[in-house]
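First comes one chain, alone, set out as structure tokens in the form predicted alone.
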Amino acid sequence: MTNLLKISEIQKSFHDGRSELTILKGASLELNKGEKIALVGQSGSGKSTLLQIAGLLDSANAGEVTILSEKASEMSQARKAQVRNLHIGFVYQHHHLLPEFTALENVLMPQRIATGFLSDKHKAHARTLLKQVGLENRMSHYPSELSGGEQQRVAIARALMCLPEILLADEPTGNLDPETSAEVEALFNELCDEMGVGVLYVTHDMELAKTADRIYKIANGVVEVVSEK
């Protein structure tokens, strides 16, 4: 099985004036191709911090993140940005769509940032992604004209624009109703089964977590496997 992401003994502390708050005390987990894993834990336990470190958006005080066999500690800042753009897709609880752009234009944005241009092939790929998430007839709509569930599906399509091997999602169903949450769950399953994407998501939704191949729980700064299929 192809390993996409390995987090090894991550430690992370924050300084607040004279005091130091330790969030992660040796957290470790792995994500393989076509695998869906969930990270659960109480609010403030460090779930989102670990996801940020996994996505090279933050750095650890100690430990190692390895993405597609490449160690983050050996990457320059420019290389980290390149890896984020080309190999990692991000989905957040708050979709962060750009309000002045249509659904199609929002999906195309990562490609525009990564390469500086948009070809007909890129545009066709973006349209295909929106069709895959059930928004074939909403491509020209602006975020304000879409429901919360539709906006989140646009965000997922955007995260897949550059064909990443890894999808990191932070509370992807946190603002969604049960029916729409089920649609997102089905989409994650499709990404894993049909496209081989590895999905790591942070969630408080235990129904969503139960569908994962493996559930990790973070407590007291340490990550442990609590369920595995």
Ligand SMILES: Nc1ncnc2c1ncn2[C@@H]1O[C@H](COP(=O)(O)OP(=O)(O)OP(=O)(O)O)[C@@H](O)[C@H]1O
Second form
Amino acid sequence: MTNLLKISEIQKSFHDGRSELTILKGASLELNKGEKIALVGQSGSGKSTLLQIAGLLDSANAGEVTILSEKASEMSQARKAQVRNLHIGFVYQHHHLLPEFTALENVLMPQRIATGFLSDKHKAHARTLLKQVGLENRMSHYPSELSGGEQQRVAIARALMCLPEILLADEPTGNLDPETSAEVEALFNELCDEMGVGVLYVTHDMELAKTADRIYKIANGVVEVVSEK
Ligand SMILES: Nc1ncnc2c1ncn2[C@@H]1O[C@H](COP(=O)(O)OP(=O)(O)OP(=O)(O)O)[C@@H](O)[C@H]1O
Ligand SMILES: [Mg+2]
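So that was the form predicted alone. Now I'd like the form predicted together with this ligand, please.
Below is the entire complex, every chain and molecule, led by the chain shown above.
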């Protein structure tokens, strides 16, 4: 089994001037090739914090993140940006689409950053991704012209643009109706089963979580396995 992501004994505190709030107190989990893993836990338990650390968007106070055998503690900031761009697709809890670009341009953005140019093949791939998330008729819409669920689906397509081995998704179906959620779930299954992508997603939807190979629950700053297939 090829390990894609390993999070070991992560600790994370936030300071608000006077007091210190410890959110993660030794959180560990792993994601292997082709696995679909769900992360559940109450609001405020630290799911987004952990996902941001896993995606090298934030750093921990202690512990280690290993991406494809490379330790985050040994990466420079430039290397972290490169690893993120090459290997990790990230779906933010709050989409973060660029308002002045269309859906298609938003999906293409990571590719533009990675290669500095866009080929016809890249554009065709971006169109295919938008079709896969059911937005073939919304490609030239700007984010302000899209519903919340549509913006979320553009963000999922964008995360997949550079063919990442690891997909980290923070409540990817949070704004979606059951039917559209099922389509996203089918897309995740296809990525895992056919392309060997490892998908780690945060969800409050227990029905979606139940379809995962493993469910991790975060509570009191630590992560434990609550179910495994
Ligand atoms: N930059 C920050 N500064 C201070 N506190 C923070 C910061 N980011 C997160 N927190 C705190 O850490 C805790 C965990 O936040 P996080 O966003 O990880 O929760 P979550 O599990 O994703 O919740 P939700 O399900 O509501 O999205 C919260 O209590 C939050 O207030
Ligand atoms: Mg969150």
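These figures come from a predicted structure and were not determined experimentally. Basically, rigid core = biggest C-alpha set you can superpose within 1.5 Å across the two forms. Residue numbers count along the first chain shown, from 1.
Asker: Establish whether Ala169 belongs to the same rigid part as Gln82, given the two-part motion between these two forms.
Answerer: Yes; in the rigid-body motion between these two forms, residue assignment puts Ala169 alongside Gln82 in one part.
Asker: Smaller rigid part's rotation against the larger between these two forms, whole degrees?
Answerer: The computed domain rotation is 14 degrees.
Asker: After superposing on the rigid core, what is the C-alpha displacement of Gly149 between these two forms, in Å?
Answerer: Shift of Gly149 at C-alpha, rigid core superposed: 4.7 Å.
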